[in-house]
Amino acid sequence: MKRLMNCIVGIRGRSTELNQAIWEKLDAQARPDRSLGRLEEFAFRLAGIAGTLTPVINGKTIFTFAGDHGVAEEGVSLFPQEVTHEMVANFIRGGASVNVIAAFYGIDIVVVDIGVKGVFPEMSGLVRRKVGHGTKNFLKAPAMAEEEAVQAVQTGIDLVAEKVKQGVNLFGTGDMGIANTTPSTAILSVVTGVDPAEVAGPGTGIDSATLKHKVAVIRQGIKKHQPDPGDPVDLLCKVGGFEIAGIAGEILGAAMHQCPVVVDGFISTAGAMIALLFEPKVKDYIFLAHRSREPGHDAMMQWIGQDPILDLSMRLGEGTGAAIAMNLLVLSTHVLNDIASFEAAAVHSPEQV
């Protein structure tokens, strides 16, 4: 505990030195005031967190956090718990979405088992961080051990302190776990104080009898332990997730290091909720990517009051549209960096004519 308490003193929130430079650069640029709309406002961002008037992203990598849950066992999921299993070996060979679109944008995907059941064979590229083969079923015992939680957290932390010694300074956010959505849930229910009725989905694709069952799980859960709001770690351990904990840890560690997070989904969402509930500037360092088809998201972003980068009707986790959208914001530094001011270009501006 002592660690992770020092990484998250160690946060502080973006600078602002730079706020009236950083516009008035973007400002002075051949072409109408700020008709290149939210692509200024992540350079705006990038400049501050970077601080500096010239950002330049040098490395760029998604963590795709895998761990099984015990809740599956409720059957609130389509699918079995061995696809855990059967999508990490999937990463591994380059076969799954993420890796295809991460490879198009010449990203970095690290894989790590931080709790899936079951142990896996030598594979090459596996990024081994096991806290616990699964959490336990919340229904019936807290998920996981307070010791497990923060394990869970370091490990996003310290995986990010690696990547950051290899000059990496963007992150994204992935995840893999069957069930995932029903801890989420939860974690989003307990915070906001949401009935899960109002915000479950149907995550892998459950029909409505399945979803009615899911958010009673959630609900007897959530009454069972009685979660505190205000208390990350608390959360975690009563209806969490290790891939939860472990994006949470990653979006701490990348606050701690000053460098940009691009939180992923629906999962990545509620590791992103965890994160603030650790430290509320870790927001000056997330971009979130996407507006997820699951229902609950919109209450998530809310929460955190953010607007997502995209809308693609997107609902896969993996780091999918942590992928997509780190390639705008690499190309908002290009706008900030690149783009001629109307002196240099020769052009007259509003205030010549």
Given for the second form:
2 protein chains.
Amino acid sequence: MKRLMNCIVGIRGRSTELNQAIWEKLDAQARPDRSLGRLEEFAFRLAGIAGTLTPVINGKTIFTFAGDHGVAEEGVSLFPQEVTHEMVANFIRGGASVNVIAAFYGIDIVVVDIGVKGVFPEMSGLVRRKVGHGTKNFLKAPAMAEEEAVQAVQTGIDLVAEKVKQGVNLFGTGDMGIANTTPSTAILSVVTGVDPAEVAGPGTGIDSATLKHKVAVIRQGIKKHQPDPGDPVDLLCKVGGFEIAGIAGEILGAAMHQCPVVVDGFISTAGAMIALLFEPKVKDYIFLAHRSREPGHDAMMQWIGQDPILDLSMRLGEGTGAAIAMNLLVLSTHVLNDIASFEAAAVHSPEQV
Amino acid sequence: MKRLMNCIVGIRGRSTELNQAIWEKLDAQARPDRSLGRLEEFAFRLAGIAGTLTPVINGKTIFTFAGDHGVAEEGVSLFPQEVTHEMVANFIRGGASVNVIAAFYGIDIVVVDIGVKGVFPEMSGLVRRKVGHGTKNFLKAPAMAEEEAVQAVQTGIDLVAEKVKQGVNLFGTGDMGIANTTPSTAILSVVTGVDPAEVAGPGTGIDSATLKHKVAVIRQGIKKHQPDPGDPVDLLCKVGGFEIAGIAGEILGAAMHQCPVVVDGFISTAGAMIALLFEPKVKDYIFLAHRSREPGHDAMMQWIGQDPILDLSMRLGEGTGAAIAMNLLVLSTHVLNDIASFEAAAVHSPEQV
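Since the structure above is the form predicted alone, I would like to see how the form predicted in complex with another copy of the chain looks, so please show that one next.
Expanding to the full complex; the earlier chain stays at the top.
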């Protein structure tokens, strides 16, 4: 807990010193003011984070954290629990959606076993940081112990620190864990005070009867454990997940190292809520990748107070949305760095009319 | 006119033969059904257009058509008319927004002088297909003669044919032309019957007094010439633009060669409306890149009956939005081709539970 607290204390909001100079540079480019819309917003934020008018992305990494959930035994998902394990093997072989999308963009994927049930055979490419063999079913017991929650968050922080040393300065989050929309919805519900019935969704595609059951399970878990809505460790212990904790740690670590971090979809945004409960200043480093089709995602984004970059009706996780949005951030740095000014291009600006 | 009619007669709707097989391939991938949302929709359409379950984009070209507008002398733009000419030089030097964005994605830009006022010095990289030295001010005379409209459309068709021979099979549109939101809004207004006051916008950033004046100019032009809302050549002659005609031709040419074509923003979508009036089947090949911040764009997209791929609050033209969206289409082909199936990845599907 002490190391975790040291990280959190080290997080500062991004410098605003260059704000005016960044807008001046963008406004001097040979095109109508603000005509590149959100690309300019991203460029502005990235330059501020980097503390330079010429930000460069040197390395891009997505951590795909995998963990299992005891609550899966309540039948809240369409898929059997062993799919978490099977999908980790699929990530390692490079055949999963996030592999294909990240490869297209030249983004490095790091697959982390932070809490998958069962043991993996030796596999090159798998980062083994197992905190537990899945969480406990929160209808029967708290999902994890306090030291497990802290260890899982610390794992995310540590992994980022290793990558920063290697020159990575743009991070993305990702998740794999059968049943993990259930703990994510529980976190959302506790933090915002909204009833699970209003924000729970189909996850991987359950029918309406199973959705009703899922709502009942989430309500019952919250009622049993009464998590403190302002305490991220208490939330993780009672209704959280190992991968959600890892994602929260990744976001804290990125913020500590003053690196932008792109938050994937519904599960990752639950992780972002946990990170923000630890330290609200991480918001300066967070970019929300896309609007998930999971209905509760809007309430999460509203609570965070940011608009997503993309809306492609995706609902997969793994880091798939993060990969696409990260590429748009890299593009934004080129927009800031490479577009010629009115002066350099010898183009009349409106002021010269 | 005869060559143009031959092209239009040659346009067929895309084959639906593979529809079921494409969805079966997507649904067999090791992830929840439809979890990649619109990427699957794009992959589905691209595979249907290509007539194969493994579509490959071999070459990507954006045509940036540049033309001037006589109506600029009515003071409807924030920028002086010579900016069209200056920006063409900027495109050729590679310093403009579309150069930076297209270069990032490895997309080839072809800059076409289809109707810029004045003569360019010899410049490598500029395609000279000037139909006229800007259109006429439509408050005083029809914008162009019928043979000019046909020639400008034919130019777009011919340029696509040349690139198809070189292996290009994904096209994007782009425009440059001071004052060109004015003819684009006029086309929108005539075709949909909506008053210009409801759809005219700030373009490059005019103030509300100038916007009122712009609305009056568009109303007056329409009243004077009474363009036939169902006749694309009549629309181009009376209130069109050379670059809008070239874009329409590009779209017709792409459809004739059964290639997808990504329509950039407001000006390009006016070109798409013209192309659709020539032949409604081009819709099968059209992808709308993004929602422009120009307020009339929504009415255009509604008339076409498609949703845009992106919404980044952009309003620049040049092909900037097309470039970003084209990259997402290329990604979609990788999604279809490269993600492992449940069977290949040895992952349990819901059916096996």
